[in-house]
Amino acid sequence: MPIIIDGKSISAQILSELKVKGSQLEAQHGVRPGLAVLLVGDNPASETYVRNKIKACEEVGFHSVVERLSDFVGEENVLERIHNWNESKEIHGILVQLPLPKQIDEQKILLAISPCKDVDGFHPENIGRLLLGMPGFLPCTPAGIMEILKRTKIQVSGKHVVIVGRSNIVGKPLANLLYQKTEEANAVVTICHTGATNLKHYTQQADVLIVAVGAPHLILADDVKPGSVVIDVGTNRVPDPTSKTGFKLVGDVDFEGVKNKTYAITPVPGGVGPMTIAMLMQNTYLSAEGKVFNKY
């Protein structure tokens, strides 16, 4: 039977450990870790991902700002509320959940947040950092993955590790974490892409699998290696008649079909997901601590 890993059994003893890290923070130095998120507009997915990264702080006693804004907000407004989160001693950690309005430049203001508070791991001199192995705060899902392989004892190094997707949040940088000369990376990375002519012949070559586009069932029983290793990123919704809300989330790895055929595979939900949030505590935590940075 194959290990079905539990990321929301990950997830609650990280924060679980956060709990306890945080309240003794507190306790010595007087440094209380905060996060402060800014969302503009009333998307509610955008709402939903809000309303559960504040969740997350109140369990583990973090103490966090929500600030939201009309969808018709200036991106001057936009940059003062990042500059008096950049200047703030009780903010740690900074997070502008996306997208942002037309008449907002992404790009702009993510690179407004200072690279010590960027606990998404999105700024360049972060991501720069991680592609040097140095220290600095890495991306939420990248993050995660690599802790769910720590934590279920999965060895990567020396195996060939095959990433589908190359997004910013995800595939590059997670290949990168992946390569590094570290006693829990040092593995063989491919990566590649729905573009490919025959994406089968680089998943059945994979020890490990990873896959991250948004395709619900891009990846079926024929395209795994017998006794690999499958972590699926991707969270799609898909008509359900018959739930109450008319569908259902699935993966972008057709887990019945896949599963008997894997080592260890992550269900969606329950996988990947409850990792991200855990990791994005687990950055506000590093920043407030300030050791990463070294700030003090």
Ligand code: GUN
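Positions refer to the first chain, counted from 1. Source: prediction; values computed, not measured. Whichever C-alpha set is largest while still superposing within 1.5 Å between the two forms counts as the rigid core. First, how it differs from the form predicted together with ligand GUN.
Once both forms are overlaid on the rigid core, the distance between the two CA positions of G227 between the two forms is under 2 angstroms.
In the core-superposed comparison between the two forms, G30 has its Cα shifted by less than 2 Å. Once the rigid core is used as the reference frame, the Cα position of T245 differs between the two forms by 2 Å or more.
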The other form holds:
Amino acid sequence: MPIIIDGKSISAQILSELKVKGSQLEAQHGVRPGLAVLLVGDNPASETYVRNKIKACEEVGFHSVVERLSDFVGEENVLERIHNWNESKEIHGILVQLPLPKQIDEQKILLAISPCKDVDGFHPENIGRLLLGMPGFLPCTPAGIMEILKRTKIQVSGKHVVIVGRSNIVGKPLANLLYQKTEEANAVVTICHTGATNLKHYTQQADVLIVAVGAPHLILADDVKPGSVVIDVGTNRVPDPTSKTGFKLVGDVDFEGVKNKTYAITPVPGGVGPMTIAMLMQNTYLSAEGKVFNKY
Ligand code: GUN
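Form predicted on its own already given; the form predicted together with ligand GUN follows:
Below is the entire complex, every chain and molecule, led by the chain shown above.
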């Protein structure tokens, strides 16, 4: 029987640890961790993500603010909010929910967030720090995957990890985390993308297969190596007339078809998703604690 990795319960454990640490920080230093979230437009998936992030703040006792701006807002209004939060003593983490409307230059917005409040880990300074193995904020989904591997005692050192997807948010930073010369990493990493004409050729060689492309059920049983670990980052909304919402969430991996071939696998929902939020709370706590950028 495969191990079904319960991201929801690992996340709950991390959140309860952070609740204790957060209240200690407040009691001892008078600092309550605070997160500011900016949501532009009315993308339903973004609405859900933001709601879940705020709910997590409430759960761990962190301060949170949400600013909603219309789809037609100008870049300067977004920049003004970020500048205010950069200066605020109550805000330790700033998150701009992506995607942004077309008239707004995403890179310009992400660059405006102070790297020491960049709890999403998207600022080029934090990406550079990650690449060099320096302290900094790690992007939440890759950090969540590293935490899953650590807490389920799946060692990747010397193993072949194949990542499908080269996004700035998941694939690229995750590859860089996994090949670092550290005890919990040290993997041999292959990244697959649209340039891979025979995807199966690579995925079948993976001791650990991580899929993050946003293509429902891209990976089928025949694509995975027997006894491997499969981590599914996909969160795809597909129509489901039997559901109240009219849709259901499915991963990039055909979970039912693949699971019995694996040693361990993450489900969707309830796998990587909850870990992303736990890591956002962890980054917000670490920012409030103020030690991340101490050394350099
Ligand atoms: N959109 C999809 N995932 C993310 C995320 O992790 N952070 C932000 N800011 N936007 C997203």
